[in-house]
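One chain follows as structure tokens, the form predicted alone.
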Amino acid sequence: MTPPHDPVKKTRVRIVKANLYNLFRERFPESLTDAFIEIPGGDYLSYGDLERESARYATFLTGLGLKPGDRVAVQIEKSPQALFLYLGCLRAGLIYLPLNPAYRRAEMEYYLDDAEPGAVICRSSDLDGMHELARTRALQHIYSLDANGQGSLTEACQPIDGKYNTCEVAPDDIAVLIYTSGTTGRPKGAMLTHANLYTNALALHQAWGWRAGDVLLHALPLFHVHGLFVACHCVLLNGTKMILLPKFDVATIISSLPKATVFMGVPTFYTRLLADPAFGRETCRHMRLFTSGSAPLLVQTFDEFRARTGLEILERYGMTETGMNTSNPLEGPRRPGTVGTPLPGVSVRIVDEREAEVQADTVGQLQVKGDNVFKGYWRLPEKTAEEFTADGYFRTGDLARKDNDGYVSIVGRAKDLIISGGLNIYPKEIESYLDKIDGVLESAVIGVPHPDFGEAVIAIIVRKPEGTSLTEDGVIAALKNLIAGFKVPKQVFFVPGLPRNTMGKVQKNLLRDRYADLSS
């Protein structure tokens, strides 16, 4: 293999019309036999497998006549197709629409619905249940991708040839569908445009110093933020290499780590990892950088790390909506409980009540301003005009503060959010499952601190008169059964009432000190 260029050389491409996968291609390297990805075994395929396959998808999806803008839904493992799926959807112009395999029927027909795909594709186990859900829906074409490779999408994509020319589109077209959700428990579809996506991997390749040779170790899953567009896609820009591991596992990635240079993980990951002795500094002897994101990371974590490595986490903060927004330095001090400053572009503030900007180390709203922030909520604009000011920036509802290096701590979040193993967790939509339970009268739903996984999910239930015989097995029961497992409460506890202020509000507040000290 030829030696891997070096991107940083090369000139800034100019967002016009400009597809986000060109500009990827801009920085491809020069022999397109080197490695893009390497799968475990040591097989590895090449940026000229990735230019291929993508076409042969991108060829495919058009062919079956999706246009651009069209929405292509994938719920699927992670596994390199499933990258090229995503690349190939890029370059026709069409609307990525990313699904965690774990969501269950009544959340898929949500998305179905909202989102109106023009194709799905899933899991071949999934394929009955997907074609039962397109009965009642004007859902044509569906084909299934395996974590092997295979499946249905595969061979109708063999034949074709592997070349496409990558359709034209403005800065401002929608690249990826991706939901989020709020305090009202509807998930909303956050639009990210070409642009959003590129000025923030371009951000974030900058700010991190990637550099010719870099290897990233990739153990996340490619159906948010993190794993799909913060990693994937500042591997792209560099024009390197990553190492695509199926999921996270502690003796497969300290046996990796030292073929790699770089590390993304969540506070979980880095939790796991210090629990093994073999974990340590010989391990991490070519690592260069540690990033941590998805969720806080805990300063003892941060500490107990550098300590047996030598080496310190690198931790950031961003959105579903916004992609990244800051980040501790690259070069300079990284100081653990905090996300460090604003990265290039990204203009943050801290306000009170009023939206007045407040002096440092003051707790208040986080609001952010750039071209990385999305460009608003599928079909929702009402909702969109909410969530932005009157001068452009967008009200993020967690709070934080800045200190008077401009660093940032976020310590609290105004919507509830629990975050369990990386992934976001919406309180209202367990309960809107919860209180259709039998004997239910009213639920809460509440994150406590957990050793592993930063919050762990629990229930707090009133029952009914008639619902005394509900347990908490029962009730766990019924919800593995609606929801994807991460969202299942791992403990439920029934009390007389819920706690209320004056307004009727439930107050979270007290009930999240009440059970505070359940973790385990």
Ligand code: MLC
Given for the second form:
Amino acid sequence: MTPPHDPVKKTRVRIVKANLYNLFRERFPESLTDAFIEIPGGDYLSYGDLERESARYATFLTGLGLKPGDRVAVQIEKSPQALFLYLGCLRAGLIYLPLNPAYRRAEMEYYLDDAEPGAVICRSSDLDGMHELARTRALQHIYSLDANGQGSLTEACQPIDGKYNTCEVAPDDIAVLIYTSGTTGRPKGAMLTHANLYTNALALHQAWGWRAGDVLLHALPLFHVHGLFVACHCVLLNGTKMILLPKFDVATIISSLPKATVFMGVPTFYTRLLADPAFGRETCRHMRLFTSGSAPLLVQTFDEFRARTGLEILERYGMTETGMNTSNPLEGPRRPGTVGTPLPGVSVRIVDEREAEVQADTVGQLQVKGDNVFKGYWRLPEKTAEEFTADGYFRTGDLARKDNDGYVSIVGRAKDLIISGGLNIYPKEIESYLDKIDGVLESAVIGVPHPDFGEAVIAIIVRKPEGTSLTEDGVIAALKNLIAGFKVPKQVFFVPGLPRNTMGKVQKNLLRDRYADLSS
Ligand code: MLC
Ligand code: AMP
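Output block for the form predicted together with the named molecule, input the form predicted alone:
What follows is the entire complex, opening with the chain shown before.
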């Protein structure tokens, strides 16, 4: 139970009827001319710009006839305007659906069919393709927004004045739909409510001690939980500034860190920074907090980082369906190899196959309960029900143990998932594309340790008798046409047969052992 003095709980009760945007709005700085986003080069956009631009987007989208609960699919590059569009959707009660710009046509078709958005915002270069996809779908409204803030959406919004009455929503109204795959290989939309998001934002803001003058250096993409919610929501609740970089780039990070106090990254960010001798104590002289998540941070990386900078990375753990669940402490010991203790308002338990809680230091399945946990999978009530226990815990599919002090370590995954550079890849999805390539009899996709991405995707293929001309390059080229580049296997191996158990199931553990030493 949440203790009565918990400030997160108190604030939650007070804002229970509010739109997430209103929670941010309450925390804006007194002067709306204060900077919200600094862009490389030193220019900045203020909180007033945020208020005005989000109002324009909200007015325009509702003017198209979109109603609260309608989806707005957004597949664009990172920019300040992308963030304003997200906030505009919140203000209008529209469901924001962010999509990785790397997704290809077949992937986009799936999302459009499943989510049935009322509008799509894409890059100008994708307009023609999107109009083509719209021809066979009930999709009327397609606009563009590019990395430089220009596009048909910007033009259409220009004449609109910057005032909008943020709409009232219920706490469990859906704010965002983010696709994630689970074990079935087909992406499912995780429905995140206004209450899910504000509960988690308040918990993180408090746990990480956000304070006046904090500046976040933002290098994550804006289409996932980490870059959009964990990072931006903390800044919005703090009413301070972030430096928004278009993407992660070591040299830019090193030159920008002296202007920042907080940085958030996936482990790949840290291994890449450590690989540059220019990164060290001097670079980090104003930094008070580095956090890591989305994938396991190696103890070796934690140790090297401390030796180089004198600072300890704070590792936390979360997922799309739940937001953040645990965190190492701001004050007190940060234990490498652990993801810390549950955040305020989050219950975490580790259970055995019979769903009985296990003893300390025993590995089991990690389950989570709290107001941060999502509403369910979009239009999949049965799948949603399967993923929750009778007493309301969500089955994360992660394997973990908890020590006597309550620190959780993620030790593996029950779900068949590869995390490469912080991006999730579902082997089944890749196998389904591989199996359609001419000459492929069957395939197995696994993750192997990789020095840069943590894990890398590789494919093991059995050719058909007539498929002997099939090559590694041929397979990779075929896949690049079909799916996002980060999902394409880095290497392909051809074998006469796949190892199977007596039930006929491919023994991926044997394959993982056999190919574990590929480290390039
Ligand atoms: C890019 N590529 C990848 C990749 N990212 N391959 C495998 N894994 C990845 N993560 C490939 C591209 O397809 C391309 O291949 C080549 O690398 C160069 O592309 P790039 O875009 O220039 O790459 P780079 O900028 O180096 O990107 C790497 C990265 C990026 C690590 C900086 O992937 C990244 O920002 N990752 C963070 C993802 C993230 O935010 N995850 C949070 C999810 S939320 P080719 O062959 O086409 O040249 C979540 C919940 C939680 O998990 O707990 O936070
Ligand atoms: P996603 O579906 O993209 O939200 O990814 C969530 C998954 O990422 C979790 O279920 C974990 O498997 C993994 N994950 C996130 N943070 C960590 C972490 N700090 N350590 C280990 N795994 C993590």
